[in-house]
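This document starts with one chain, in the form predicted alone, laid out as structure tokens.
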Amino acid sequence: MEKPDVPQRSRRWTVADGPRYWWHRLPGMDFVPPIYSDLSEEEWQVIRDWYEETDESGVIGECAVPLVSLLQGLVLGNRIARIVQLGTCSGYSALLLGFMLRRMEVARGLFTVDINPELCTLTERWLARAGLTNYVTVVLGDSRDPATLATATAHFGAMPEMILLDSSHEYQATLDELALWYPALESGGLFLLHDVSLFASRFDVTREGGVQRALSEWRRKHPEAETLILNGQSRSMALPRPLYKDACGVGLIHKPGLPASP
């Protein structure tokens, strides 16, 4: 039976002021996605009070559906139990996520860090609200640290099994995290950044080229590895969209070889 409150949820959205609301607004998307579907009625309550507060507060940064919607088919299809965040922002993927991984029973699944103590402590807040404590780990860090994943190793306890990068957004931040990150995951395991379109190199305060350009870079000198990048040539979020919605764009690397027998 359907949740009584489930053909509304994200619909109010498709008439939402502001820029977070851009998928909500597109034609055709009159629907509530799977990712706010399949919550409960007290989760997705978490979802929307969250969405309410940041509204006003303006802490705004967050993914949106299509890369959430495809983090949902990869987590709850393959059971991936030890995820790392990279950018934790305001809270939105590590509630969606933490409330995957409580789905699935795996405490301690996601690791997040972030730089910003003032974004760590609201998440946290978030997660105690939502019951999620157990399920993931707030760190105050720099990912572009060792001992940072030196952390997130002996938190799981071996290497990750998906590792999100959505931090600075800065093209020498973005290589300094590949180059630390990649050998520590897990051989055959995912690693997936954001941002990756041209359109997206403009978050690079750094004006470097931003996630493209050193995702670009990075292939050409990691030739064994699976590469796949949607929307790498996104110059803007005016319609009409490509089939993969977000413009920002999102790029996966999968790790040659077999994860290694328990």
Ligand SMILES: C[S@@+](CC[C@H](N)C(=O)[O-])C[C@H]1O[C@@H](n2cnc3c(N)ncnc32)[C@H](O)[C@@H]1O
Second form
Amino acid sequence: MEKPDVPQRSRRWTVADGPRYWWHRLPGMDFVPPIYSDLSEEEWQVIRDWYEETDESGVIGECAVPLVSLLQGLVLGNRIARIVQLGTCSGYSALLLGFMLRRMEVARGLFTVDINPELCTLTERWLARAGLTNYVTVVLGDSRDPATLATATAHFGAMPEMILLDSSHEYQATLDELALWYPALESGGLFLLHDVSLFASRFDVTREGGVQRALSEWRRKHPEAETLILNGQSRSMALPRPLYKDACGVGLIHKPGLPASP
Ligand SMILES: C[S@@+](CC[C@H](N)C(=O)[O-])C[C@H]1O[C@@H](n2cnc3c(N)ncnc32)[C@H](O)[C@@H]1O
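Having looked at the form predicted alone, could you now put up the form predicted together with the ligand?
Let us now look at the entire complex, which starts with that chain.
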């Protein structure tokens, strides 16, 4: 039976101020999405406290419900056991992916990198609080550095099955990350890129076109890969939103082939 307070959970945010709660304020979102309703009471408490602390400190930069829901379907639906995340921030995705990995009993399943030492320390503290240190490894490093890739490969002892790119959003850096990490992805694996829309290209501080331009150029040079872009043409957060509600968009690259036999 559902715990008495489960129906409330994230529904409190349908009236919350602040840009990070945009999904909850959309028309009709007065329900608890599975990324939260699936959590145990203790896990939900961690997420609630994490929101409270990061609201207070202002360390905000996480992705939102549509992307984590997509990740949840992919990870739990396919038992994805070797995940790399480029860009950890304050640990939102790391916590939620960690809960998914714990449910599947996949130890050391997420390798998450950030260039900012304070954010790594913050995320490690929350993972410890959530009891997830056996499932998620936080690494201080630059996602463009081949040494970071070498550490990831050594961590898994195999190629990653899924890579989530959510780091600087700069055009050249994204091209560098794709050039470094795509060859290291297992055949048949998935490479996800957050912030691929025209709207999100403004996050590129170099003003060179961001992830949007990098991915369109990359896919032209890699016709062998299946690439799906959701909301690439979104220009604003205004309503009405397309079916995929995140105006920042997401790109999915499916690397051809089958994994090597064990
Ligand atoms: C949008 S946030 C990541 C949010 C995270 N994926 C989540 O949903 O919880 C981007 C993060 O990328 C980090 N970053 C930027 N450039 C980087 C680089 N070259 N290598 C590693 N991390 C980087 C930033 O410090 C920042 O914390």
